[in-house]
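Listed next as structure tokens is one chain, alone, in the form predicted alone.
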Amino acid sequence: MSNLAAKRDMPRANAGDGPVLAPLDIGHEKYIALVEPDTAFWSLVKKNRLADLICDPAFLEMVREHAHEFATEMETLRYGLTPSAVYFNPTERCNLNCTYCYLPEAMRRHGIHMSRDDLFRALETLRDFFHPTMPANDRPQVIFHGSEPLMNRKAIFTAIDHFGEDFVFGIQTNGTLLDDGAIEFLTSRQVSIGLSLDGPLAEITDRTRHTFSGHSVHDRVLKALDSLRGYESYSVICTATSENLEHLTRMVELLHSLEVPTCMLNPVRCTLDGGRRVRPSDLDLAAAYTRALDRSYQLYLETGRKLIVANFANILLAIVAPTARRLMCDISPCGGGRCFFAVDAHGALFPCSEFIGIEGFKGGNIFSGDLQHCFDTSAFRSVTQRGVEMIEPCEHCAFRHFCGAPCPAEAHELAGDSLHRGAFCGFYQEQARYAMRLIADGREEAYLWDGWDDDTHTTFDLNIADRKG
């Protein structure tokens, strides 16, 4: 479903029976947004039009007739997926002691690794899960997931081999233990990649991510990230904290070089005390990311190669095609124990990674017999059932199914209840105008993956304004 729901000049808005359309100013110089915050339909006008449009009796009318199928689309969205995805945690262990890190430091330093008995059981149970729910020619993901998944590394390497047919396999490490031989092994086998680095220089970096000894670990990433050059399965996470914040321009000039086809620059998340001690205020991000983006495009006109930044990709695609958004953090509920959910090395069950070690999220076991009724308890449905509308103030905000008041597991730690807002609302707002400033210039296709639009289809497409209103 692609909701493009106003090129420059053919503006579109949800205006059925009773629905409030908001007039949302996005800081552009022609164009103001009108949002019908239910189902997320939105419109771009020209400022002096919108008296005209928004009583234009046929549109109001056109507008109508759709009202239904764009209400069902987004409860199929938030409401109708299955799981198709695990984050796969075969060890508690990690070499590095990350500032912001949202895992006990107990745990790192002197966790278990999964054994590979453990491992193929496990893989077997989800193996048997997945079958009856998956397309014929799909196959579930199988995300290895930290701490440093690396450091079992023989065991998750022989579990790829045996079970290489039966899902499709990623990783994300810190790049430390990527050598010659793992990414050799990883590359091979298509496994996808995710590595993390905080800035364009080891001062930077180092101010959060170092060995639990303090020592530097941007060189060795810097090496990893060289050896994948030209490998199109593998991203970078940059966690944007107040130490790196001025330099996430320079960061976005790194990867760029290094040909890195996908990076994220992510919100640190505030769930444990360290990503708190670092949170940059919602105004300082904002200006830092949208600086980021900015030179992003910038790099892609020059060199004609983009930089897609994806968490910001997914939330122009929440505007555009929400169906087609690759992420599920941005939505409510979001994709934790709906879309995917996570398996500890103890093979305990959780809605999400980021609830390992929170008391209260664990759905059972994994080893203990009946997968599918980790999603009937109490702490899959405390996230599975969060919408967006049951928060304060976000129930009236325009933006909520733009942003869907990310993270629980944020939100639950910040204030002890998960049925409030994570702690960067209003750099989310800023993001959604921002990304509706690209559309009203035609820019957002820079931004978004190519072929992003391939299995979409226009849902609604109305062209009654003036070109030159």
Second form
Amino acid sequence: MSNLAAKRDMPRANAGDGPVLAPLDIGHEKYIALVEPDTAFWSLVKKNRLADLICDPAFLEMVREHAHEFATEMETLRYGLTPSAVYFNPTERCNLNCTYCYLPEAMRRHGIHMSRDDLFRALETLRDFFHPTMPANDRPQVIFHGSEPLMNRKAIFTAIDHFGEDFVFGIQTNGTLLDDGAIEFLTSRQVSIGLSLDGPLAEITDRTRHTFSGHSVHDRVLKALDSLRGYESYSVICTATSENLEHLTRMVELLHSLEVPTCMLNPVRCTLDGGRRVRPSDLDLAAAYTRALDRSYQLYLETGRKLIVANFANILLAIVAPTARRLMCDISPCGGGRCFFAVDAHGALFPCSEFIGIEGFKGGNIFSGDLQHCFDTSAFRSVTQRGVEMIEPCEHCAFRHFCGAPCPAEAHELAGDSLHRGAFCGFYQEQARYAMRLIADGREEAYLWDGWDDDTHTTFDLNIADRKG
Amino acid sequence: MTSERPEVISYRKTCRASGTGLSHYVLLTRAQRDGSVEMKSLEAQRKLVDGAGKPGAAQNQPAREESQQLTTTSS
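Moving on from the form predicted alone, please list the structure of the form predicted in complex with its partner chain.
Whole complex next, starting from this chain.
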């Protein structure tokens, strides 16, 4: 081959069949990111080397060689998975009236409990549904969710005992009914437990989480958390709102001191009016959130013990190991209706529990033989086919596969159509920048749980490639 | 720390995708899910621990003291 021919075949960034590489300011003193948005390939390069790297044929050839592999990986992650979990509401009722709840108040006040017999019938149907598609030695998950699932405690505890060989069970509870008997029952059966608490002090939590009559539940949840100390599989959700932003750092300190293994500091979902009323600005949220993350890192250095902030860990994973994500909100299409789905207390099927109460997203009923059919309904397909490429301005955003434009339910209720971005676009951008700054500084392992990469293998490592070259 | 870092950093890992979490609930470890790690009940774990009877106490005494302060303040 002549030199001229060789030069013609040489990849050029952002031209022809060369890789599309977008430079991104990540707010780091020394590094800038280069991202191939379609495949979520990323590299961090010292700012004074950017021009050299983007013109470096060896680097560009490496990126091009891996492009198909990365694209296939993303395609499988986005469109090739089958459901393996169900979020199951065994009751419509809740004993709390949290200001931002995404479920209608009338439902939570006056709704029904699913009967024990109906719960068993539904779980039998789910067992049969999951059986053909689950990998060997793996079991589908059933997460009892709410409203408050422990309002229907007898039925779900009976079901956990009866179906213990068929499912891995979890429960998300507000913690107020989690007495010693419940804790012993759930932990002895290895049920994963999620609780909710919004502040380090009662006066903060009470702003958003309280009973219908306005009474505080903060201390009861703290007592449950203290009783769970040492259990390996529980987590705490703290919903970040305008009411508790300035206390997120203190919240991290409290949860770490209680030896909570995992928490989420979730931006409030703005699906209903209540959430919108306590919506913080993206800028304020990002500042408070990253301060809290900084504090979790300091506490790790001081004690050697991690408090994993799972929603942030998931953004890190979206960058360094996209398929290792545990949360499926920050990928598009989101996990709703394809990795998991939701069943309400009447047996109605929804892509995700966030849609419960929104009639247009009901895909059928588990008691009507609609389970397989629901995945082909427009209710489900409008979620399972919602790619960031269909959303303005996400289609042009280099962060699009690190964020996924969550959430379709929120977008639908905010904008009247799920083909819009949800709330907090600026916050999600800042999360990705913060994650990349950590990677630039070599600190990402401190934010991920031990053993996170035990089942992974490396498909790209520039240092190794350099040595080979 | 950054002064010792490479001029270019880039890596990627992969595995079988099995994420099922959402913003209302998360289960992080695959091992807990597929049963390859057998978790102990709280009661069983407490029997393993000396003294205070709670698992973190022996390994993290300073954190326990901090916790008691915060918990007391909060209640």
